[in-house]
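Just the one chain here, the form predicted alone, laid out as structure tokens.
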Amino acid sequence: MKCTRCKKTAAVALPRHNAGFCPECYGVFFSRQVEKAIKERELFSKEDKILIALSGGKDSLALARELQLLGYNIAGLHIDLAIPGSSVKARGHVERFCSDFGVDLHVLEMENEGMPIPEVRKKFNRPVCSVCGRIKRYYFNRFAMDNGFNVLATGHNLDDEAARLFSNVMRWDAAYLGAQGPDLPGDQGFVRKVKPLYRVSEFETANYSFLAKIDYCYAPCPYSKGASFTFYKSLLDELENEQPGRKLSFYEGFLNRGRQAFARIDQEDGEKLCPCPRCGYPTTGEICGVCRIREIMHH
């Protein structure tokens, strides 16, 4: 196969583009993507200063490499959850990914907030997936809110974000997929967030990936097997395989078609947000989930 750019012989193959492109075009394809995202969907400017969530993974490695390429004010954190195993592998390549491209590193970690991801497990009944979550949306927030940082940028990839839709669509939760997408602004006590990997799929930023010579983590969290969230993706995968291109017109057909009604319901009918008496995040409840965590941890 020959790029489809400058005809060399192509390393990557892309069904869903019906293009193939060489080492160096496929930088340029990914760049674009990128670009291409951030400009239609107004997601940040470079007088803007970013903070990227970073897990070590492939996809916030990728992001990062890329905005740094493309001269946007970036700046690193990285969450530490105390996991035994993965926790230290992911730290080790965050900060080596940082040291060897110059990206300003933070690091924030669980076990001096009192609140390591092992010993929360053993807290509660619940799956911890949605709770590690929660803490890591608090901690990345509040960072960013407390450091001067207007834009929090997430690696959220098109798998990810195809597959989000879908589990709210299963559920036809209002709440949530009125708040689905690459762009929430930032008001009453959040920054705004973006994920300016939406166009590119999960594939493509390995490829990326592993064209810039980026060493990325890849052992999975040992607490995430039999998560539902795997099972819908498979299934993306599939369908994706069938009609190549379906991932991204079902997530912009939403974007461009759906997303509105869905927020004017939430607007209209939604909880409504006031601060956290205890920590000032924003809620619904009487405390934040994150205070309520800190709570059941101390009992």
The other form holds:
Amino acid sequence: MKCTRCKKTAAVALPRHNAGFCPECYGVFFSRQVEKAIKERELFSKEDKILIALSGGKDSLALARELQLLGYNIAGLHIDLAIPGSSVKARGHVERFCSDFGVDLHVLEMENEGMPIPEVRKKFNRPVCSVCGRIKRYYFNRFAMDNGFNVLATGHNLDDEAARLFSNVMRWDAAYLGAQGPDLPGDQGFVRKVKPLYRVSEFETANYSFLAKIDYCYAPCPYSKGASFTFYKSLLDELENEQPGRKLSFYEGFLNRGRQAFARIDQEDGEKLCPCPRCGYPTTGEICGVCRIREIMHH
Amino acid sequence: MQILIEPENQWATIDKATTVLNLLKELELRPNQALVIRDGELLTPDRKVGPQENITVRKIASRG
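Now that the form predicted alone has been shown, please provide the structure of the form predicted together with its partner chain.
Now the full complex is given, and it begins with the chain already shown.
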């Protein structure tokens, strides 16, 4: 297969774009997809101070590298979850990346916050992924708010977003559907959240990271086995294989023609936010979810 | 041909495959589910592969 742009031997084949790219031209393709997402959805500008959630995986590191190359004002935040055999490796990848590419890095340790994930896991009778996700979202938001960042960027890609949309549709969860998208505005204690990789697939970020010589962590989280999103992703992979381009049209169709309706329902019927009396960050209940987890950990 | 499968870090021997697409089929993977790497170079599904080669197949699905 030849590169669609320069006719050299292609390194990456992309059926959904009916194209192939050599390593040099693939970088151009990837940059254009990210820039298109930023411009079309007005995600942020060069004036914004952007905090990137860095897990050490291919997506978050690819995002940091690309936004750095595009000239945005970025810094990274890594949350060390204290999972044996996993967190030390992930943190090592993030630290090496930030040192090699000159990205400012902040690290928060859940051990110091009294919530190491293995201990949290012992206290809850349900999959730890949702609790862990809640804790990470809380601390990413709180760190951004406390440290003057006005945008929080995550490495969620098209596969993540399409699988999440599929999951929300399966449950017809109006509140989640109304709040899903690559551009969630900042409001009432929440920093603006953006997902600049929503147009590129997991396969595309993996290729980008490999070609950009990013030493990323590809070992899965030991606690994530059997997560429902992994199953939804494999279903959507089958669909994409039969109908290239279907994932993006499913997700963009929702953004352009479905999301507003669900957002309206949620505005009318959804729960209202108020500050948590303990930490001051927004909650729909009396005490926010993370303060409740902290309370359970102390008992 | 010797195949290193990541992230499991398992080795497999596959002799029947003559192209990357065949190799992925033998491993029950779709072309968009893994990077196929030979001597530090990414291979597209149409590329030929030979019996004496060492190839890495890195699955790309992130979990957690």
